[in-house]
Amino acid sequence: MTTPLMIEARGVEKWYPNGFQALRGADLSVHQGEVVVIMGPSGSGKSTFIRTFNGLEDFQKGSIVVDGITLSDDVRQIDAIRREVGMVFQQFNLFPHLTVLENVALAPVLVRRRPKAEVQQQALELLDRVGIQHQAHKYPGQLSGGQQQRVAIARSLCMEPRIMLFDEPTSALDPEMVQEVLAVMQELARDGMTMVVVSHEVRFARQVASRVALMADGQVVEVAPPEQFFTAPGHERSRQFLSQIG
């Protein structure tokens, strides 16, 4: 039995005012429970794909549904699908002057009026699941950087989404810090969320995507599981971008 279709896009296409065409008909499907790993050379349109899934970044041609919600120019439409969909940026986009703990419950009581007392409780459950409860009440610049995107996610969970969306989360990242949001991401997937993830972290694909996708030049020109992908790529520009971070 076939898992129902979270993200649907369709001949996507994109363009800058300065002419610079960014996505080019490209194409994939995401089903509920499926992690899908985006990669590619920079400049491919990764990141500028996965930002029209929630409307951040507009398309021109082609067609998007997420969670049965096509979208659209409609805002109450693009507000709809950011109600279900959470995202986590490169940088992590903390408000400085807000508390650990208040940066992950501000959302919910804002836009989700819901009470604050509620809303706290679950913020501090979802701190203790990426592993850093005790760091509720510091404010971010006193924490490391895998702590902060730790925080960052926590705080996209706090919205109680269905897909969660990654856009190069460890590329702001030293090295040791890396696999402590990845290890929070793969938990994610083990509790079966939705997850579209751009990154270069062959490791992390390999364990835990669904199906690898790359794109190149705009287009998603391969979509295969992991084992089939890192083994045996079926499409050139595949073999040729593996050759290069091999």
Second form
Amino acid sequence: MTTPLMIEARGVEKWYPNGFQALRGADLSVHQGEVVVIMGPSGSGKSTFIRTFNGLEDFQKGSIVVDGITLSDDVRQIDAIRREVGMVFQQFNLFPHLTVLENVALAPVLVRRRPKAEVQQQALELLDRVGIQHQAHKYPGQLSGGQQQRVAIARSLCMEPRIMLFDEPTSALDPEMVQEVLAVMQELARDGMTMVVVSHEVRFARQVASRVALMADGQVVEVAPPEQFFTAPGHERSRQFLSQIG
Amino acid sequence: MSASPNLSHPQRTASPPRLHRLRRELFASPLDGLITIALVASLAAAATGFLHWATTQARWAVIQANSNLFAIGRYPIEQQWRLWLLVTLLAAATGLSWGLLRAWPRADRRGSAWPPNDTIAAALLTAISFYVPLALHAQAGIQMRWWAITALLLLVRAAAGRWGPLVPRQLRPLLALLWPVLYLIGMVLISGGLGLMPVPPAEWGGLLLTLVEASFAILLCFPLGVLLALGRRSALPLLRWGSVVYIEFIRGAPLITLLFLGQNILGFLLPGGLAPDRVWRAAWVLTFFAAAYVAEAVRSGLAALPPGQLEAARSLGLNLPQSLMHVVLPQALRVALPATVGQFITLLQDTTLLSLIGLLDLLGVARTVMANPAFLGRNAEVYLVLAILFWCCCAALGLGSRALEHRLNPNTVALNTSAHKA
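Give me the form predicted in complex with the partner chain now, not the form predicted on its own.
To see the whole picture, the full complex is given below, headed by that same chain.
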């Protein structure tokens, strides 16, 4: 690959305070413009792994370099990484006391110190792009789950991140709302955003992923292009997983 | 007699539906009817007994002769104009805030400039300001002043409601400054300085002293309590354990012992000038005491917040202070608001303990009045008036808290708009 490396995780190991080891030497490299979909059985450490990339989870061994910045305990480094890395959560985590527009415009004004009027203009454009243009002045509680998740994506995009992390973005949605969120993500991928997506959506992985990573027992056991991963998986755990999800 | 036609067509019945519902709820079965009648009878007996006592046996001269003492204690007569000025300012500010609250409904809500509840409140206020000075046999001049002040409040309320929408949006946050500024002006007016003759705290008394102590402690214990609650959840062990020890120590000690302790040691603990006399020492003890309880109320609000909120804020690049100010605290404090205001109400009532350390708060004044041989045996009248005064103050706090809760709660939006349509 000739494009620059955006995320490089090497031998990441993490123990929870109760002694449980969630990550046992997980490796992953993500290049600029790539969409990497992480799959795997529940409890395999997918969410924990993706949350280490922006410092939401700490880790005890190994190294993670994000956009050229090495993750360490230094709070300023973590803040610097978080400014460049957007994150979308399973539970949306919109701020319920702020309107949709205020949700999207909050961080650029506070963190990037940009003029409020300019940010709100950009926020409205982003809401338009994810199809929420008419709900800007409503509160998150008045929107459907799919709409909330699209607002959450717009909120991350308003910080103009270089990388987007998605932690099971459609798992908390009713089935009929999954597609509207995946469509937004697909468009984002087409525009060249670097994305890491923890997901169970096989169709999305087949159509959008550059590569699919399979995690099991706190390790990345296989990384392969989707056509190869879904038709001729190289690892025993991948075959097992694919047979289980049918 | 069958009730079913009335139920299906309530608008066609001869008896109004409300009366009908009352009958259904109160006399659903013979036993229900019996209980209702027994309760009404005993309530009526108690009310008649009370009215009989209040009109024939009670001697209200004890209140009429000492109304000034109950209101302001031994505040010098020639300086009382300062308190009248303060009450006038407070009335104007209340009218302004009240009117603007109605004139500036939240962007997502429809509001009425003068909802029916406000008419009831205005009528009640007018009746009280008309009747109470008359009942107290106040001098004509003083009666006129109360009426003028009430008229001012309602006029400002009406004007603010009428012309409030014309105020530019950028100026609106200035309203938040009104009350802190007014508080400082009030403290200067009460205690003197800046060219006014000083009136030492020892001469404050009655409702004035009670309100000064309570408002001082309420204003300061809130930020202190928030800091303690955050400290209790801090990652820094020293801060965490310091907060825990402080909160648990204060909550484990009765206020009265802390008040006595404070009189003896606060002079050494606080920097000179902050607690120069017994009144201010007591105010600081009340503050430190209430802060521990407010901290626990705020902690419950923090605990109710899903951890994803802080994670989302941090993921967007907000640093910890920004996340707390803009995401965590606005939500946590809204959840903690009812419990916090409950704490404020307790605090207001706890000021009566000040009488035990020799201060002339409302209860302290009452005790001196009851000790006066001229009013011997008039305890019931005095305590009744005290109870009513405290109830009014607490009710005001509760009303304010509910209005604030309603305004801050994003989840009442749907309810609110549908209520206006109905």
